[in-house]
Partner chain sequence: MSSSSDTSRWGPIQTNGRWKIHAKTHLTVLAIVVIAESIGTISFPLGPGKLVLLPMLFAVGFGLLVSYSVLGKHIPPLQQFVSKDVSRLSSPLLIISLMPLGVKYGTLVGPSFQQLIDAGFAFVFQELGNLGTIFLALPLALLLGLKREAIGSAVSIAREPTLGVITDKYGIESPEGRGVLGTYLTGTVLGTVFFGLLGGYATVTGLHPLALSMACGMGSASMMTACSASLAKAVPASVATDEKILSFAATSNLLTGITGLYIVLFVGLPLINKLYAYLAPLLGREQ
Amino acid sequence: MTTLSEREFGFDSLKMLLVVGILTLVGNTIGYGISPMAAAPGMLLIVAIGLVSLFLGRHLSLELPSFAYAMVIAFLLSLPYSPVQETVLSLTEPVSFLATTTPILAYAGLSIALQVTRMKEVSWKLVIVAVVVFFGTFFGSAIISQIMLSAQGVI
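Output the coordinates of this single chain in the form predicted alone.
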């Protein structure tokens, strides 16, 4: 396995993030009617956060995946006490969360497709695990929603 140089890693990561950003802007426009020009500054901020998190995941000695760094960075930038909170929120508001899921799910599908041989080794057990996870997620979310909406008096 060859290791990418810093320059190659940065360039490849930036290309990947820009493709995801462009796909998200297209989905944002088609699905929600938001102009790409209105959402582009927020998308560029999200791409920048993604690029920084990929470098942090590569260089920090913590055993965390890059998306954890992205989540922490975005969380810190959007905290009410952050001096850039209003700017971050106003830039990212035109970017629909659901528009970002299409390229993410496409990459997840490609990633799984590249591991078909490993999936064959797991065989039918993978189906059982997937069904349990789906049901657990669905019922867990429903239970939490029921508790929270009941506590708020909504239902």
Given for the second form:
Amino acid sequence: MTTLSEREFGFDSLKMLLVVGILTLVGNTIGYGISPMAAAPGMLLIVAIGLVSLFLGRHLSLELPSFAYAMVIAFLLSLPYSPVQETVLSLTEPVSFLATTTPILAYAGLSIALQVTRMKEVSWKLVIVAVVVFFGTFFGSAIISQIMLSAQGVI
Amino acid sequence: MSSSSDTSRWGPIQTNGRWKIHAKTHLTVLAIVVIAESIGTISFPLGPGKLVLLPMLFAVGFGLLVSYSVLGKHIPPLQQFVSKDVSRLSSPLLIISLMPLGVKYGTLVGPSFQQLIDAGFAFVFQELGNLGTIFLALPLALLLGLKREAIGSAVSIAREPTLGVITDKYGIESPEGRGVLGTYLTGTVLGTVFFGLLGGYATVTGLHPLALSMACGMGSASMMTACSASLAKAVPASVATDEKILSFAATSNLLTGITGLYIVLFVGLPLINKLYAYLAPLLGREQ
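Hand over the structure of the form predicted in complex with the partner chain; the form predicted alone is what we had up.
Now the complete complex, all chains and molecules, led by this one.
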């Protein structure tokens, strides 16, 4: 497989974003009863932001994933100080949050298959340690957050 | 980014002359989405808490199940359709399909900006809470008889930045490298399901939903999403709204994305090495 030229990368990722957009609209209709026509304009905005974010992820040397850029761009557009806040929020509102997660995890499940064989080489001891790492990180973080949030009077 | 890693990452999305693989992949995902969303969210009480099963958990399960290395291995016609190339194309598609989610998170965070600023210090300090793993997992790793593998496996939740740091410092073939790869792979394969179940259930600890939602941000985007979405389902809106829970988790995840690498490099690794030097003689087993 050859390296994608900038042009190919742009067109191919645009096509993929549109495919993902359609899949999300299907899930949005089945799972949350929102008509595809109502959500399509918001999805087009999402595709546009997504394309910019993929390019930023490819070219900026901040070592941040494209996901982070998509979040930051949408965040800036929907700040209370943003002149387009209303528009952005009303466009994206019909795209259900949960509907965007299902295609991600479907692709994730399919791609995890590539790691399953490698997983067999990982000793059971490392798997146990990993699970304890998950617990330790989660509750370490939750306990500090709890203390800090109460100290600041947020909760 | 070097051009070789770029080729392997983005190469598969090429559409030119590859429409068959694309059709197989996206149709498979379409079928999974339709089935997962038709099942919908299932939640049921379990002991003192509530387990929440979201469509995304069914999706990751079905995706793995129908893949070439699980059911496909035993059902040749299935493997022909959901082939290894389908799995290869799915890896870059995972990055692309995160875009709508990233935008949705951004639109949740923007309007609640003021609340996040009010909680500013908590966000900064909870990054250190991520180091909690070291005190819990390192002693266990040593008791299990692991040596330098313990360093790599227990230093952090090991998403891509940590994998990079350890590989860079010790090499992927080193014991530390094997350790970090173990945690990384376990997280990749089990992480979403694990945090999807934990996120909803963790409310039984009595910790505040906002503290839990910040904790949901410690790992990958998929882990954070599964964790915070289940948490939002489990918590009544009178205690904390969905928007608030999701935006706290997303902000914490973004900060971890920015600071995680440096915390591992400058705090986590020196700390775990010191602790290892101290604990290994006490807890470690002789050869």
